[in-house]
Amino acid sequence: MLPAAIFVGVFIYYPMLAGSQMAFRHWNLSNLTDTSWIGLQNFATIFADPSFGVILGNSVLWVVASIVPQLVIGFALALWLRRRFRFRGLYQALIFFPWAISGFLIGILFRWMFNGEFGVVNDLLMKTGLIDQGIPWLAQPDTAMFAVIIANIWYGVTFFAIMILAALQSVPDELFEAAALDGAGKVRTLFQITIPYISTTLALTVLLRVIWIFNFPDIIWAMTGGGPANQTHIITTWMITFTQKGDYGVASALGLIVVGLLLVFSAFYLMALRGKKEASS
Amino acid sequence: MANSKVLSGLGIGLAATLALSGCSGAADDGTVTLQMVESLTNPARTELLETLIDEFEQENAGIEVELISPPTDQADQKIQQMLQSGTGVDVLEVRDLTVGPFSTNGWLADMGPEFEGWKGWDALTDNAKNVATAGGKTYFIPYGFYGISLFYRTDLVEEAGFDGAPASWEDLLEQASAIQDPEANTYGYAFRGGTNGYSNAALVIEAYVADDLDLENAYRLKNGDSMFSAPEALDAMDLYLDLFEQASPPSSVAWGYPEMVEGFSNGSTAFLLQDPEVIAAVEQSTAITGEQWTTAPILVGPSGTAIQPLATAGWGVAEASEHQAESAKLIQFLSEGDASIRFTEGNSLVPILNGGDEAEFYKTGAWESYLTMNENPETYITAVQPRGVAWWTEWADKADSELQQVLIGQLTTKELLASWDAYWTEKWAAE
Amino acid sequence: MIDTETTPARITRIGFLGLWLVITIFPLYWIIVTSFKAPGDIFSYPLQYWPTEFSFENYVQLFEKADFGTYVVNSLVVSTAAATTATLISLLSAYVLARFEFRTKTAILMAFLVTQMIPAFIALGPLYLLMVDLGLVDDRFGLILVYVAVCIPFCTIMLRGFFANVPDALEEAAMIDGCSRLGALFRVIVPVMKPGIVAAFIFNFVNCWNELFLSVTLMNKDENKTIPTALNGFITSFNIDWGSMSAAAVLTILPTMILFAFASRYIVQGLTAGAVKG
């Protein structure tokens, strides 16, 4: 336990705490000769920004619209992959591959695939006759948001699939057999036996993914840079624009807001989870 | 037991790793090692730079140079961290965008004293000297200039019934609209709506207000107001919006540098405003041959003049460096004679040396338009863009975002200009 | 396993798995095809779904122009060492957190969870200064240390979750049989948890393998660069070198794919029912 605490303390908490003081200072790279304490002024700047509401909404949409399909598809894959079939190993290696690429690379790759004029997505859609004119995916706020979420779903399913598959391995077959003997249907077995049995892993995976996705600017940054007109920014991509402007004060303040929001969410989530557990036992 | 085998395997792996990753010690024989960090990294340029550095090392025994080449997207941030920590960097690439903040923070050494009596100084062009001595201090020596010209498809222009390249922005709108044919996947103009899209918007506005512009600060009019307040600026932006709506690919709202270059070199757009760097990229295209395209001077406004927005970057020395004299030596080596010429030609830059553009290289093919612009300084006026101001990156971010709002119909051109005018007026007032 | 499967269920299963395979594979296919196109063919229009002629040019360039082999070695060394160390440390911490009750337990868990919420860049500047002070900048050992720290919290939380699925009775039985606690952990619990441990290792490895910002910040010399830094180097201010980048991406993905293929055997290995029943 001690080594873990030391590692995390020295290389994560120390730099993080040292870094977060920037949030309460005037800390702009354009002039670091004046880094006076300015209290909550950086936070005030953020809340006063007209884009803040949209960006907050986008962040929530980004998380929810990404995680639900990821969970459902990942769960389905895991369940179906339990069954042996020929080339299962190869199949798994192939479908797990998105996780092997960095988010940034995925972003660039999808940016080109969703390109309005020479992107392969439009080309395929036109070849199959689904559309007859190319859609400028990344040039319109709605379609751009759709495109980045698609990319994220594609990327994140693997994580759920692996985690759930690993957890499912610990479910004793006897449980299923017993359920089958009781005449329970597939769906009932799933909800009454499988899910409760792996609930700890499942709940934690979902929580971690919420935190990660909320904190995952790579794909959006590479695909749209938050555009058009700030319409696809989430908090963390917006934060990058502040670092690029050299305004580390505001950027750090945004970072703390991210931590704050996620803390509140996690607290509620864990409480709800505990409440549910107590109710069911 | 299988697990203990796994564990011991891991242990060996770990030990081996630790052994492999030991530190490299510094030489103790009086050799000075300079750390040089580049920012606008690209592989071909890095290779050329390494060749030049090798030659420098041969001429200067006792000085070694270690070139650090971070990916360009992350480079400036890394350089900032190094400068802030005061370690790991002696010579660095300073851009017109970064010289302001870096010098304000006391990170850059004034090389004025080191450069006194440097024989290469007189060979520099006036533009280069101006940049190198801005504000009375020498924070960097430019290695070249990035100018803009119009890349265009001679065949498409001809097919559409025009005699030659468009000279003015209105010509461009006319020709691009005529060529635009979405059904055939052919578009007029490779519009820049994404990152740094504001720079082309500024280009069109500057062309429209060229005669009233303060040449020392291209965003300001001679009367002290911002150029965005001029009535001509509205004409310019209206035309620019028409150009997008009638003659550009719809997805170009999101186009940045790579998409624009790509859109031109894959043959789907007829016009492109870009740096000369792009010449090499387009020459490699197999979609269009050398006979199908060339370049023309930038586009003029109604009064027949245009502003050439020269951007620049160069080499500077870190204030915290313990080897400033050696660093200055390296910069001098790179800024004179053969080394400078090879660097500017190899990177398709406008040269910093007098007479540099008379070399054969700059007289051929796509480079001709640069010569034309150089020979007609009254038509193609060089004006200093205020890229060194502390708020430039903030401005770029704001301007890009608002320009996109105009393109997707959330903002009118009038509102856009009012916002930009207010922004600059306020910044200047607070200065 | 559930052995009865109706025909419609079978069709759904195969249809779904097939569809997802196509969706997943297509971008991979696209990268591979691009990597074998001659430099001039990459941007041809209409799109080429198959190269007109296969060219190894992009791959040759990687090793001739860039020192790609060195980057691969660096990434392998750093990721393997960091992932291994982190998995081991996390395994022990997770065990302690799952099996013992102590006062600071919740606090530690929360502290670990919070690390996942911090946008990395806040810590980047101070971390760089810290590493300068420690003399670990531009040093693979330094990068390994940082990666271990980055991996531990998630890995611990994840493994603790898997521990929770393993009944206490199992190790109690082992301890009655004369095993020490540590012995019981490694002889009895670890085998049962193998899928989870392998999964944890893989996630650690992949996270390190793909990490960009810390690597760019902490490494300078070309000989110390890792693959993601090199990959990003193909994006220059005026272009993206798609050919080299695709080739590099293919080479980057390969080791991870092999790892996945190898590890997925363990993940889906399935446990003998007896082991869990205890």
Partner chain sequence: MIDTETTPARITRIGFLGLWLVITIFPLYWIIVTSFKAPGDIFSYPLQYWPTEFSFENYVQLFEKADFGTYVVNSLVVSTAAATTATLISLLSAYVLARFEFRTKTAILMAFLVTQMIPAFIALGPLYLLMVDLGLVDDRFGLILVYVAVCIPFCTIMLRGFFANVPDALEEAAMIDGCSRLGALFRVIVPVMKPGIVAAFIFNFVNCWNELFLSVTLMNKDENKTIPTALNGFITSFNIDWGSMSAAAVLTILPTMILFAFASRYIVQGLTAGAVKG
Given for the second form:
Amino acid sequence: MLPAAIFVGVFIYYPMLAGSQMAFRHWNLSNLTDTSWIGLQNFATIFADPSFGVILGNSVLWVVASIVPQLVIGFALALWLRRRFRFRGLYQALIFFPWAISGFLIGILFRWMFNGEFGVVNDLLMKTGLIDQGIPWLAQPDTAMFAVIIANIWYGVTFFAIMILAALQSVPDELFEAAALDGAGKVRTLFQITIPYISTTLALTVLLRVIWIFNFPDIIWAMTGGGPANQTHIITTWMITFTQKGDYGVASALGLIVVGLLLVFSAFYLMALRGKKEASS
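Given the form predicted together with the partner chain above, what does the protein look like in the form predicted on its own?
Here you get just the chain by itself.
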């Protein structure tokens, strides 16, 4: 295992530690002669910024509003794909295809779709009579976040469908046959057999997606760049702006804040799952 351990240490842990120490230094590309130790000053700069509260709230909204529809729609697709029907393999390929596309490219596609002048979304809404004139989706604070969340939902449904379908295929058919013989309907079978059987997979998939979405700036950066007026900025897109300015110290501090928030969430989430499992047993 030594070669693998050396590889992981050199290419993963060393860059992490080297990047983390930037958070406690004055590390700006405009003046690399002064990389002095400044302690928690970079963190103080972040917390004192009036945009921090808005961006933190956007990050929470980005995760919650994305993951709930992804879970529900992905679960429904997985239940449908578990059935046997003609061309099932083709439908699986079409549903799983978005996961093979980069998030940044998805953001560019949806940016054109939500374009206020010639986007397909406005075109369809005007043809159906729901609106009289085009909506500048990505230029208005009250619609920009909605647009990027829709794009992320479309992109992330595939992951839930893949993971849940794999879990559903492990459920023995005998359980469903026994439930049918006992007179259990589809809803009762779903909530008393299917979901409990794959509950571990569901819980871990949700945890992975929360971590992933919180760290996923690609779609937002491609569609709005965090605008307008920081209304679609999340912490990771905000970190990109500091990186572009050359302020690697503040950017690294933001990265550590993200790691800390996700560690705390993961710890409480896993503790809650363990407590629920012990209570049910």
